[in-house]
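Just the one chain here, the form predicted alone, laid out as structure tokens.
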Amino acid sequence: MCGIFGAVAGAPVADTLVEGLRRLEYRGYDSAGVATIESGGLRRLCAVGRVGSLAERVATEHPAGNIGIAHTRWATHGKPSERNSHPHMAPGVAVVHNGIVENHRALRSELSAAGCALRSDTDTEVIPWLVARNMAAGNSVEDALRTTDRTLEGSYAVAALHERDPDTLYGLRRGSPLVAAIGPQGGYLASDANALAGLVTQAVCLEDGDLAEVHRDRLVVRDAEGATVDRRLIAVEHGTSSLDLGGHAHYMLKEIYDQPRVAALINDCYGGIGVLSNFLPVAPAHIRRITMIACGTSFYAASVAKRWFESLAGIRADVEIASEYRYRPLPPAEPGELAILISQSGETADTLACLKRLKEAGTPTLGLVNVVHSTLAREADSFVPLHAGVENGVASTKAFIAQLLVLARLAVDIADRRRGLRQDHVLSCLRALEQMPNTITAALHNESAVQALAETFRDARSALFVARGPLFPIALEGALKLKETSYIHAEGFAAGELKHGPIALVEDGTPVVALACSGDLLDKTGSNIREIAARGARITVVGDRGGILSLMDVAVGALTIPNCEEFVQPIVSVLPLQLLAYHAAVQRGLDVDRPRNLAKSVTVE
């Protein structure tokens, strides 16, 4: 959710600027701008829609500074526009910034009283209009920020400029990411090291109260307290192969694609019995209750390894939604509790919001999280890398399934931890996820089957997804995939509660998805599924051979997944959904990639 550039080097930044908020499009945005510091002054570009409408004014203007931020909004205070956009300027000074400033509007009135003159909707403008109020008073820079920052409530990363000192990029992190570099050509501030790549080969991440101070040849880190600090390095990987499409037409199906990589790489990190425990904050013979934090896509990986943890292991496992988790009232920590927070950028602002009340509250932590270098990663009691690699489609897909596959595991290695080896289960669950490379591949091989049922969604209003058991979480994030990309309205129902209510819904030709696979609940599920059809409904079904064969009477269609181990079922059936989402908004004519209204790294509330 939003994009945060900045550069200064002995040569025009611009070009590297723009460069560097295509490497943040990923993030999801609706706006982009720069602001640059030349022989003039400031000088501000922005323009609405994409990072290349951006690009364009840049090669028609200009820009000459040789030190300048830039930034892609995603819009929560005022509509996507050219005025809304940042950086957001006041007299001698730019700013960009991600998060929200929560007290703004008592600010913005008592900044209007004052004469000021602000133009935007934007919570955002207070702060350069702060900061020149407190250089006109008599600060430097760097104090007039530290100052602005006492002032404001909320969660933020803020990378600024004054013509006071044109030769410095100042940077300022209070719960939002934020990192620093040096490099060959010049400094660096971005939001996401990933936007760092070839420039740099290392960076160090801010902590929260922390300023930097970016030259072009060295960087000075002040804590809160105004003391100079060595903060953490992280590698930054050289090249920028993740945004290569690999012959793909989109993100999402090249990393659609990349799914039987991701889970070779599982195996080849966590293959066998006991790594993955190793993890652990805690020994898993002394585990008595795990409760899993997520949000979204992550939220219903969690879901179906709540099945996996009580059936393997024999643990009671609960599952929260982070947004409503974190205002709950929470119990002390009893002995034996886990929590595991679940979250592909490792800087969603609900999950993070969790964490510091669980550790607040003394309960052992555990990240799962595919960036290394996070916050999630870094302030949890411990964490596990899911090695998805760089996700650039927003709706997620290999990092979903990676999430499952390390669930998957971790149940298993706690299982046998606590119970020993059973040679009846847990070794032929093993043996599945050994097997899911291949397991994964062959399910792919259904996409033109997919193709031909997305066809017939280009005209739906609605639809539905019907399942049961450990299938059910699927169909939720079946129905979540779909209309994030192609907009048509889809919910995920448990098919036993069709009856309850949600069968109303069903008329003449209603698309439905039914999740149906070989095992002790495919009869049940069956008498489900042929009630909606008798009602009119349109039955595609995705399931093994099994559970197609037993519902072609009612089904107009089938998607059929390799037969494989039950305990693996859910991860295969998820991937003809993935493709049905991609497909049918490729057919709708949308930006399959970027979904409007979304954004990758939701780090705000």
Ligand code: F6R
Given for the second form:
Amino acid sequence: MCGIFGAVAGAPVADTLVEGLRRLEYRGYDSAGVATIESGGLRRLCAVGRVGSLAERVATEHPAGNIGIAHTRWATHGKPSERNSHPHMAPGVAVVHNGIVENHRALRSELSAAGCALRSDTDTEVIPWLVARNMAAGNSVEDALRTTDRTLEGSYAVAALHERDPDTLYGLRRGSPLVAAIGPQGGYLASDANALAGLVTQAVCLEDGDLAEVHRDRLVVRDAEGATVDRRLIAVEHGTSSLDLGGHAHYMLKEIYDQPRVAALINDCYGGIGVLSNFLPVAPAHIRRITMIACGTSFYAASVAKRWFESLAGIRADVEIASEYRYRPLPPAEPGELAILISQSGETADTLACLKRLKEAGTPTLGLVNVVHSTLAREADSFVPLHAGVENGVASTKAFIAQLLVLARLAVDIADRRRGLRQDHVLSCLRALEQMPNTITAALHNESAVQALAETFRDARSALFVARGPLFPIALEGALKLKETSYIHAEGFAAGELKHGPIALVEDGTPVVALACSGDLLDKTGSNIREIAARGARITVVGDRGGILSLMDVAVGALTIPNCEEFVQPIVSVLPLQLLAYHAAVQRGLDVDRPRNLAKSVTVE
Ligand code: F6R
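Since we've got the form predicted alone here, give me the form predicted in complex with fructose -6-phosphate too.
All chains and molecules follow, beginning with the one already shown.
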């Protein structure tokens, strides 16, 4: 959440700053701002809303400084407004910040009592004032930042500029990601190395407590003790292909159609038997229980995988919402436990807090991560890259599919190691996974039918998604996708739970998406669907041929998925739901890639 960018060069940096912010916009888009040093003095420009609004101001006002910091905001303290936009300033100093300063109230009172004129509602603003106060006491910028770091509580990354030191950018990392780099044109700081594409070929990943001093041609990183350190270098990919829409109207659509390629890549990387179990921090034979921890869409991937681990590998598997798990009293860890933490970004604050807790308890941890340079990838005992590629749309689609595919393969692998591949069932699961690129392509073929259904959702106020068994988490994901992109109130329910309460929501015309595929639970799901159809629900069935045929008499619409092995039905069933969420949002005229109030990387709790 919130994107930080900084640049120091031999020419004006304003355009570079804006371009950097565009690449970080997925982290928040409530407001954006830059500060540069011009003729020895700080100059700040801000705009409410998307980075494009800031770009317009920069284009008309031409800030001229060769050094600057920039920020795109996801509001935590104080409404989106120019006053609350970063950079925040105190005499001589400007600061941009990602994270939360937890003790900001006490610091604000103390600073205000000392006569500091804080103007915003943000937690961030205490930082420049603390730096200014420490400098007034005779410290260098670096020492002032260090002293400030010791005063702050919370988790944050900061970039700072000071008029007294007009050739140096400062970057401080304490819990939120920050990279620093030097390229042919200058030096940079950024929340995410992808923002540096085209400027540098590699970047330094700062670690907690590090303070980076970035010059045009030189970078010095010091750890919390002040010792100069060499940190891990990561490659920065050249080019902007991840920003290119590839002929699609939106990133979300591009990413939906990228899913067959992702499935093929996962087959290439993890195909066959035994590949994924090599990533495990414990031998498959020793695993007695798996706990999967994640948030949002990643949690639903875990919820599907729970059924796979239990049914295929015969291992008890639990799923936990990270924001709950991190604070729940737990019994002591037992031998044979494996924790799998699942995250597209690898920076989700709650998931990382769980990782810390699990490591302290001595539980072996495996991260499933899309962003390979992320904190989760670095700090888990081992990690599996999801290979979904950069996901730009805020609503996760291809990363979810990648999570499901990797988890499915992991379940097959562990099942093989524990029970032997002679089980016919395990072999047919493996064959189904190998077919996934084609199956996904086929499932995406009925976009026009989805578009027609989405039209019927245009004026809907709410929608229900119902399913049983492994399709139940997909109903939850379908509802989440619809609500976050289209703002239609949507809920997912286990079909068998309807009559325990939710059926009271059903009235004449209530839109219901029923997931129904051939298999043991089809008749049970069918009975539940008939019960709500009898009460006026407008049923659309998403299913294979068997599922659709069985409910033809009560459904007003159907979205067909290809017939496939029961094991992969959840993976295939989510595809029409992603398209439905996309088209519903587009038809309602909404910004499908940047839904209101959301950000892609949730780095605050
Ligand atoms: C929904 C969505 C979110 C994320 C959640 C966890 O489309 O993207 O629900 O899944 O914020 O994020 P990660 O996977 O980065 O930990």
